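First comes one chain, alone, set out as structure tokens in the form predicted alone.
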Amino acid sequence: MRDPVKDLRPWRDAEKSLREITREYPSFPKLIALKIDAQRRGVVYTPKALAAVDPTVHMTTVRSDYYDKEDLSPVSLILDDGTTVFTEGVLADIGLEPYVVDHDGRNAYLLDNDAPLARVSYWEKPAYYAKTTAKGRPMWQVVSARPQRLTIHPHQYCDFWKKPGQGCRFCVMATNYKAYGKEARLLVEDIIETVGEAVKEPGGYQSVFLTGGTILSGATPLDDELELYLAILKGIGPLFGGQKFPSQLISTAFSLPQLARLKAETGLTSYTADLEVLDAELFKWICPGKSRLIGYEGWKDRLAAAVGLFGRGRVNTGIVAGVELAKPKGFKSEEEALNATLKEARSLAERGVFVVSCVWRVMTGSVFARQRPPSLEYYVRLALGLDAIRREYGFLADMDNYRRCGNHADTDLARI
């Protein structure tokens, strides 16, 4: 019997299909494997699928540091088990055929080679998306919503890009900023007002999440970035009835004095600073600005220092899984890359820091736009490996799991 998700195209012949992966790794949930593959390859919508979008109900607009969208296609998808599939951004044409979303008049489905694989639904937008701030800013541009959290991107540019060649090679933040001509920083007053409207709505937001581009300025490097996050966290804290509330910050890796201020002056309950890739030499190549400012070992030391303040299991670091195989300087094989990445993840776990992975979505406008991500099997094995390390070291991952983020296949496995 012909496998409906495998044909004679070269890239399909070169790797195992979704069906083969789910047979070979029976403990790995099929819908999480499908989520990974859809994010890796992207999705497109048929006319019937687009006709089923109701812009009064579904989320079709988003503004963030790396993506601006105002058309009538859905922002992203949800699978039947609640797994979120992030389809934001414009993928580069790297020869991997995207999945297709189609609609039969009642339900939407994710298809590959015309075979329906899973039912999907479109993200619904919150009521505050239709409101504006007192200063006239549409609230959807200030705070975006996932099904489970509020997301704030207060600085939508990265200072590393001010010097040519210093931005991360997979990133499209500078491209997006220049394409839309938007201001770099949001007004703190707009953010506080918008969060205030969002929390009035009944629903299931599990946390507030902040992240943005690096701000290098200040009396010491990153001081101005710190001050921006302090102002936001102090401003929205009272909206939750007290100083502490479920929250996550992804920032540049702050120094110990800066981290101490975050802990002492805000209700922040967890901390993240993304290494992006777990290899010292590749860090220099892929993240040159981060490498020059802090360095690979320095970044890890700052993460470990954060554990002393926030506690084990409340500090993690994200990687753009797959960039470690980027040519020409990346690992030469998936096996080599997997072993090296998991070895480094274990060394971080020994210091109280756990690793979460995002699928490398090769974006138009990035330095790596002509690269190709690794196979689905690589991502499945990486997720299983990171999940095993997290369980071994007793990290619950509740700060960054499927309920509070939804972007990490490895923490999706915490549901099991």
Given for the second form:
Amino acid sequence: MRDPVKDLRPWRDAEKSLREITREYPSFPKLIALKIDAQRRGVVYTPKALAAVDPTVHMTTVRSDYYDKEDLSPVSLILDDGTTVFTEGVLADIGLEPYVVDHDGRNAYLLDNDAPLARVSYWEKPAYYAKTTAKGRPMWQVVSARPQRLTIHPHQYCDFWKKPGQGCRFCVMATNYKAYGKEARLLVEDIIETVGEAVKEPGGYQSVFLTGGTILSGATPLDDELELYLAILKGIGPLFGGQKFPSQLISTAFSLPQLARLKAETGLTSYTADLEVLDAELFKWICPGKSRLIGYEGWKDRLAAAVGLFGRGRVNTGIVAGVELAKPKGFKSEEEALNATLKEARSLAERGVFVVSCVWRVMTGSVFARQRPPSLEYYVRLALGLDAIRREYGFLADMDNYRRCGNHADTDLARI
Amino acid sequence: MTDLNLNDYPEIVLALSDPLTVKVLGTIGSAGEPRLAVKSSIRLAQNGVLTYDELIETSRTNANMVRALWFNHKVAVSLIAPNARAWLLSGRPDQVLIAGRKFQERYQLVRQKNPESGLAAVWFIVIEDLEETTLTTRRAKEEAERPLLIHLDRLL
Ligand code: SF4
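Now that you have shown the form predicted alone, what about the form predicted together with its partner chain?
Next comes the full complex, this chain leading.
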């Protein structure tokens, strides 16, 4: 694998291509490798590809905690196997050439070096996107949709950014919040009304997902964050007759009493608190606010406590895969980073927590905006490694599978 | 291999539209193990490819279809019409719909037929090869082309 510190050749010479990777890793699906690479490098649309967008059919607007857009380009793509390819967000210009989306009049394709590699479709727009809440808020601004998941970002700012140097170094939430002049909190009534409308769409969604920026305040730290999620989940609960419903919350790592309230008072079925990077020292450097508030070991303890409440296979932690190689404090080689990350993923699995990886999409506006993500080969090996650990420990990927978040190459592999 | 447009085969089109036709999908598992599944929803899509509704996300056939799409493996479909005419078609999964309008239309149709049911996916299979396997046709062909393969008592 590539040594990002010593290897200063142009990136195409320094890395194995998609074709080489699919030859060297025959058990790894080409479409998943393509998805990873397209997320890593980004995509651009040709005029023909943009002309094929029908804003009455395709999703072109999104409002989330890290990305807002209202132009007429597609929000994201889906491959022929149902795999999601995220193209959301503004990638920093770090010299990796993006893939090109072109259209031949019938279909859209992903191209690299002018060669078509796979047919793609644009995400479709849900019916509720055209509706407004009783308070007059367009519903698409309240709850965003992934192909099979409703996504709620009730708090669109993060308290860690209120003190200089406390926000996570890859994160763009504060930049996005300031750029769009949004309110920090959505109205709970708007959220409940929008979810109520969205779930009427037959076959539209398989899960409700909540996440947002940290809220530090409360009688004990994070109590106000907890209360916000409790209010939403309790508001949604009656839609499903008060029973548990497929749902996932990614929050700041709650304490055991806080987790116990989530479990007892709501229909939530799975819980996530993202460690972002699986190394104590790097966690301190990359996620200083989280580290100071809870600490790396404390975060892991809280995840393990959540397993006691929600069960095995219902608690995971996300990593922004690749930040462990960020300069200057990250691992010095991909081999070293991969071994350390998988070793730590295994120790989390021992405690009932499985790890899901996201591709590090280096974003404009993040502290890490001038960094470069690791090679495609690194991501392929990481996905294979995480999938193998999940199988060895008998975790189902259902809570975070290909049709929920859609952002984890490792859980995509659980389909076969 | 050239993709076939099944609209060019009117007898197959007819068989596919007959609810009494038996339709079986054959796939291969990770260790090469064969798997057959009766899929009564197999039908013709407008563009001359086959499509069917997968009701069970975790079915082995669904996983085998994903594997076939990912690694470019072939799958087979056997059709046996009520008049005993039969065909074996082979091809490759081309696309699976798990979301969007077309998926949701199909989802509603499936649930109208059976309110207990869900819908995991709508698969599309491009057919590359087909062969008529009707017993009488196969027998006549063998007798004409391989006359040495008959038992003598049948010639008395
Ligand atoms: S906790 Fe870190 S990653 Fe999450 S919103 Fe705050 S700064 Fe961003």
